[in-house]
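Have a look below at one chain only, the form predicted on its own, in structure tokens format.
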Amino acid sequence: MGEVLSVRELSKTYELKKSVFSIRSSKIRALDKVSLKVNEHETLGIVGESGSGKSTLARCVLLLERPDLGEIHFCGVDLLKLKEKELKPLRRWMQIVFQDPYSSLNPRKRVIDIVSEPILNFNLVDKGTVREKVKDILLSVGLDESFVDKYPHEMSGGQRQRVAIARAICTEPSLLVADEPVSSLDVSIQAQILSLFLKIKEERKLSMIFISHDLNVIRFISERVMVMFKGKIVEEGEKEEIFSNPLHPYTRLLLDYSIRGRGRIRGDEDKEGACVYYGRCEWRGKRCANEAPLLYGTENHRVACFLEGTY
């Protein structure tokens, strides 16, 4: 299989204004040096807590922000070099869904608004036959020709997330990328979107970027998975292998939560070393905090911590 995206070190960093609390601005670096790919019709899952730069890689990956360093190529493109007129075709290609479905859809617009308005933008189809393309792409989502003229506010949050990825899907994309779409939903609601989820990457042939904080929902939906901390990638690779030999420290206390609901997530945060899990880190040494361990293994299975590498 081909890869559909390639990202290679990126990198941002956010600046905290002065306020009437602090005397000077500080900064704050949401991704460090992170690379990643995606191959034709694969699920990469991205999973961490909030505050560990998933979404933050997700808006970069789509230059919904632009990052500070690093390379993108989409479909052997080098985004970053193209300017926005030289971008704007492309962004068809590249879709996203967002967390809260509610406040990414416009309020004072009807479905057939919100859907049609992509497939006028990239002129996909006649404007005389835009409301057909609506229903057809609606019913592809679980939703009958009834939604066409509903606001948002009519429906329930399963069916405006429906919407939300009808919206997505409309262009036909090649990469689809699913920031954290079911946690804010109802637990029955969310096996229902998660289904649909791989019932349109099946379909269409899509290649899926799936961010969540959830391991259970990223085992079901992936076939790779990538763990992240601090904007740090701290172990990556085939599904199986991370679920059934999880390495990292931080990965195992994921999986301990997740299965038994419990588990340490608060440590000693005021303790800083080179590693970025080196204040929650029970088993951390004094290479931790003078040296950060790199990202070391196979392709299959790979871990930045010096108690598994052997380097």
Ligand SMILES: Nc1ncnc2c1ncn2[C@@H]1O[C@H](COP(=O)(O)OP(=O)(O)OP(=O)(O)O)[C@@H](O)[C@H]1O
Given for the second form:
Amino acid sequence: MGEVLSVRELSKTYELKKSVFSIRSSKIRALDKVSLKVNEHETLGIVGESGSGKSTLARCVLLLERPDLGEIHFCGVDLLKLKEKELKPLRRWMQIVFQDPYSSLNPRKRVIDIVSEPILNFNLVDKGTVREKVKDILLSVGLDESFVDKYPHEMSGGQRQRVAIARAICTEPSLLVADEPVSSLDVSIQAQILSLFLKIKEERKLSMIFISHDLNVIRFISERVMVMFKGKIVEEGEKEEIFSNPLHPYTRLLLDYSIRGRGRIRGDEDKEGACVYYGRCEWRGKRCANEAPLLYGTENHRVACFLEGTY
Amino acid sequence: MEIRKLSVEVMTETGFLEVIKDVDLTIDEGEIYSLVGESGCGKTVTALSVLRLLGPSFRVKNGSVLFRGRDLLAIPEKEMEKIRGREISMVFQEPMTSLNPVLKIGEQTKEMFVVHLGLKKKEAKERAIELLKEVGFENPEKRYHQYPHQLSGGQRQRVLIAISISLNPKLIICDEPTTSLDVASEWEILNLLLSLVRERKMSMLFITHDLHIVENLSHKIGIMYLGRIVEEQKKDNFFKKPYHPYSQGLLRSAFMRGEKLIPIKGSVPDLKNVPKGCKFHPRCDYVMDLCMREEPKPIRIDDGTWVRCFLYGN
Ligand SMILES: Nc1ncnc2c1ncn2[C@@H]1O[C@H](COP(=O)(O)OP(=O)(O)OP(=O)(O)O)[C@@H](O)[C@H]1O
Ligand SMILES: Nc1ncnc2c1ncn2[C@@H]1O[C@H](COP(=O)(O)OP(=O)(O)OP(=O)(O)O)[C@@H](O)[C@H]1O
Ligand SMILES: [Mg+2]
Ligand SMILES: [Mg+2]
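Can you swap the form predicted on its own for the form predicted in complex with this ligand?
To see the whole picture, the full complex is given below, headed by that same chain.
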């Protein structure tokens, strides 16, 4: 399997001013040396709690925002070396679906305009046939002709998310990034949209990055899984491997809570130079306080934790 | 508490629309009842009607709420004020009634004791600190002097729970109390609620859309769809054998059993386009002619189980 995307040591720090009048500011390390790979026709699931940097990663990978450091290779091209003008034609091959179908669609545009915009932008078909093309794509996401001229407010959340997916796949991308695309939907609609993602992935031989804080969703949709905590990858590997043999205390905690519904945590405190999970960890030792563990292991399964025998 | 045939309407530009219809729901002493349903099905409206906190655009069309021998919908507002907070209290989804940002945690926790029980300052403070300890703060004296923004979401929800149990209510209504929290804090709060209910022998009406929570928390389950409770069962039986096609669909949509996922077709219609007959029939795989014409009444399957569906009974 070829590599579609390879990201090396991506970092992004935000500065937050303490207050409007203050010159002091605090830094938030939203991404801290994150490396990942996505192979052809493979889905990488990213899970982590709120604020762990999942959306920042999505935005940086698609260069909707520039990372501070790192490399992004997309189909062999080093994206950060390109100028915006050189980048633009490449954008057709990488698309995104956001969490909130209410704010991600322009309320003043009809479905036909929303979906045809990228098609026309990249000159994929001529004006005369674009309507037919849009109808085809809508059909493939489960919306019939009657939706072509609707406005977003005339549709339900699930239907809007289908339109957002249609817009993302109409340029036939090779990489689709989905940032919590089902989190705002009802359970019965979530299931429909998840099944739709699987279907289009099969039909179109897509590669996907799928972000969710729900491990059940991640388990359903992905081949590989990455667990993030405070801007760092703490564990990563084949799905079955991660779910049957979770190594990092945070991954185990997530599994305990979301699959089995129990568990315990302790308070949260940050310590400079320590492991990112130090403040929360039940098993922390001396070494964890003074040194941050690196990701370690094989292609199949890597973990950043001193508790693991590999260290 | 017993809700009987409760129907509530809401006023819109086009007239009154039915929000909940013929809701029957009984909670016994010490029992946890989970009311489950998707967004907009009427869970919050049901809860708010019990406490008579519905906004002015709503009206109760008929029904009663019996609580310890009295109909809460019939007593004067003065009486009701004595019941709210003291006998029945409520914990909301955090964003709705978050704490007052400019008052210290302690001030807000002791207020109930001062206002309702008329306790002196010192005694109220002691009681408040005790309470903070009971909801799991390791250092209640320190928390007492902090402001809401110094606490995490889960900790704020703890404080709200402390306030809501301060007067020893018999019934606590929790409306999606953990939806804004991450999984770990979520289960912490749920464990806390569970132990409080046990220790204080309270009953609880727990509102949620999350079947994973329900499986770990409740005695009895009511499934709501478009303003109707379509099925009620004891918890263990429900997860073994859901009767209503909507309940079955929900369970298959929610990763409850392994990884298979079979979505329910279609989507929830809005209140203006409520279908005739059984409200679920356009999405149902077992729909019959009868379902399109008539709305099914509750059919008793066994003690503790009933379902509104023509597939059962005769
Ligand atoms: N534009 C920004 N300016 C300042 N800080 C930001 C900005 N965007 C994100 N952050 C901070 O960076 C961190 C990571 O945020 P991010 O949105 O990537 O998290 P996330 O994992 O997507 O969380 P969620 O599950 O809530 O969507 C957070 O602490 C956030 O507050
Ligand atoms: N003030 C209002 N005016 C008009 N309709 C309303 C009003 N408040 C609620 N509704 C409608 O009443 C119905 C029931 O609402 P309710 O808030 O009880 O739903 P819910 O089950 O609590 O949903 P959620 O899970 O989203 O909280 C919904 O269809 C809603 O649109
Ligand atoms: Mg995000
Ligand atoms: Mg509600």
